[in-house]
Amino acid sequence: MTDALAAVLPRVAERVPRVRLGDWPTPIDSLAGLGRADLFTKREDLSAQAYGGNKVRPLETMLAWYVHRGAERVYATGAWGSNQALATAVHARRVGLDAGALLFPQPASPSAALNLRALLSVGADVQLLPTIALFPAAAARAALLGRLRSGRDVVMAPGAATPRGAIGHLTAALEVALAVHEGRLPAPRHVVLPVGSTCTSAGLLAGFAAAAHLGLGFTDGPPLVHAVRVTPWPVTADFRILGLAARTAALIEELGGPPSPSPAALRARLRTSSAFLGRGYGRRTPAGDEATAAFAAAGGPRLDCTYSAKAAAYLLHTMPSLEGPILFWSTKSSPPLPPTHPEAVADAPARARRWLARGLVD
């Protein structure tokens, strides 16, 4: 298995605490069944056998950092069907940390309901808030209690959207650059992915810029990153993505990596779109359903209505106008979810049980 960060930026890798949670590099498969020979997918859905998806990469750096700081329990934050919360609960115990989750409601859907059932079953301290309005106070309270416990409880930013977390996705960009350098992939001119918490998009922007500066793979410049909003502005505002990308690049430079790109250089490689968000976060769309069916018919990776289906809908709509190879970022975990324990679900608040019932019959 290749550690792209160590292979390309060994000085940085030596100075960043990490734990190995995933199976790297993730595969890059053809999506020619969708009508283009130069269409490929980065299979982040296969990142780990226990629970995959794009959340595993930032957990490698974040969980290692928490262990280094002497933490005992980490709280993920997000919506009731959060992939981040489930990934944290599954992988934290692999490094000796207890897990918790502070979650606010979202529209019910099958994938979200299955995530919450699995999360309730893995033994995490799950706090299901009745409204998003209570989320800031709950997160602040958990952080305060953690400090009172001498830092043994820590609260992770949504999606691990910090420079340290984004290093995981920077590493994924270096994997793509290595594949291009070794002749296993034509250099993508476009990379299409959903953007929810900004961590993946920002890490890829910084990573592709670093690879291009080093002349690795992207000798004609980094690809254009198409970030398809699945959460609304301002959470996914351009300035948030670009700001995190710049801070990540600055951290890499500080640790011995290449110089940071200019803000203008980062901005030139980002395109965001809200056209396929629909009625908001977690709400399925007809275009997303059509994209899910098209991917299934073409033998592509499994999509979910909250994230990857909306990015896939954007891909199918814009593909005719995009010149050069395209790489679709597959973000939803493909391995089976952890088993459900009915007694754990039965102990959930009544409002959560009603929400689960709605989602599972959707």
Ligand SMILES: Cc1ncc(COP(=O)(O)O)c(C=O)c1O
Contents of the next structure:
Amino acid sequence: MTDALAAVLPRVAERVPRVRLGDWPTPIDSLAGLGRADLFTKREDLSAQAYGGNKVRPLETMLAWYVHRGAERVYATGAWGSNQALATAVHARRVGLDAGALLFPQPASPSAALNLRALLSVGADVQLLPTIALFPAAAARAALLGRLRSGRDVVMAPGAATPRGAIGHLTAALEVALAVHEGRLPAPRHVVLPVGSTCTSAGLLAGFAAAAHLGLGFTDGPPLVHAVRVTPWPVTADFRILGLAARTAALIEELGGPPSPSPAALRARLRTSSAFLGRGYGRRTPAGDEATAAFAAAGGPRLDCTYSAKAAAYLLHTMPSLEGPILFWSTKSSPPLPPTHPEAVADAPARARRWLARGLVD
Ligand SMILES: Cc1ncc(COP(=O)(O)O)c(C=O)c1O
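Let's compare: the form predicted alone is above, so bring in the form predicted together with this ligand.
Okay, now the whole complex, with that chain kicking things off.
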């Protein structure tokens, strides 16, 4: 099993604490069933049997960092149906950390409700805020209490969107470069993915730039990253994606990797779109539903209405105007969710139980 970071940037790999949580490399499959022979998908949805999708890679670096710093409990942050919170709760215990989650409400949907039900069952300290307005104060309070406990509680940024988290996704970009280099994949000219916290998009931008600089895989330059907004601007503003990509590249350079690309070089490889967000985060769209059906008919990975369906809708709409091989980044975890414990769900606040009931019949 290849560890792409160790294979391509061994000095960096030696200096970044990481724990192994996923099954790497994730497969790259054809999506030719959607009518185009040069359409592929990177199966990040298969990153870990225990659950996780695209959340596993940043957890490998973040959880290792927290253990290294002597933390005992990690709080994930996000919406009530957060994949990040569930993935953190599932994987933290594998490295000896307790888990918590600070969550703000989102529209009820089946995938969000299933996630929260599983999260409540996993046994984390789940704090369900009644409104997003309380989120900044709750996160600041938890961070302060953590510091008062001598750093034993730590609060992770939403989506682990920090340079250290993005190194996980940079590693995925290096996996793609290795696949191209070894002749297993034609060099993608376009990579399409949902952008929620910016961590994945930023890490990929930095990783593709690093691979191209090293002459690995992308001899015609790095692919264009199409980041399809599933959370609104300014959360996913271009400057935030590019800023995180630049800070990730700078950290890699500092750790012995290739020189950072210029801001203009990074900017030239990013295209964002808000056109498939619909009425907002977590809200299902007709175009997303159509894309979900098209993927199912073509034997592609299963999509979820909050994230991957919106990116897939963009893909289907934009594909006819794109030249050269395309790689769709499949982000929503495919393996079965952790088991539900009805008594843990019964203890949830009444508002959360009503929300779960709405989502599960949706
Ligand atoms: C299934 C899924 N896809 C895509 C994303 C977006 O990734 P990122 O937060 O790294 O922008 C997320 C996270 O929010 C997610 O859970």
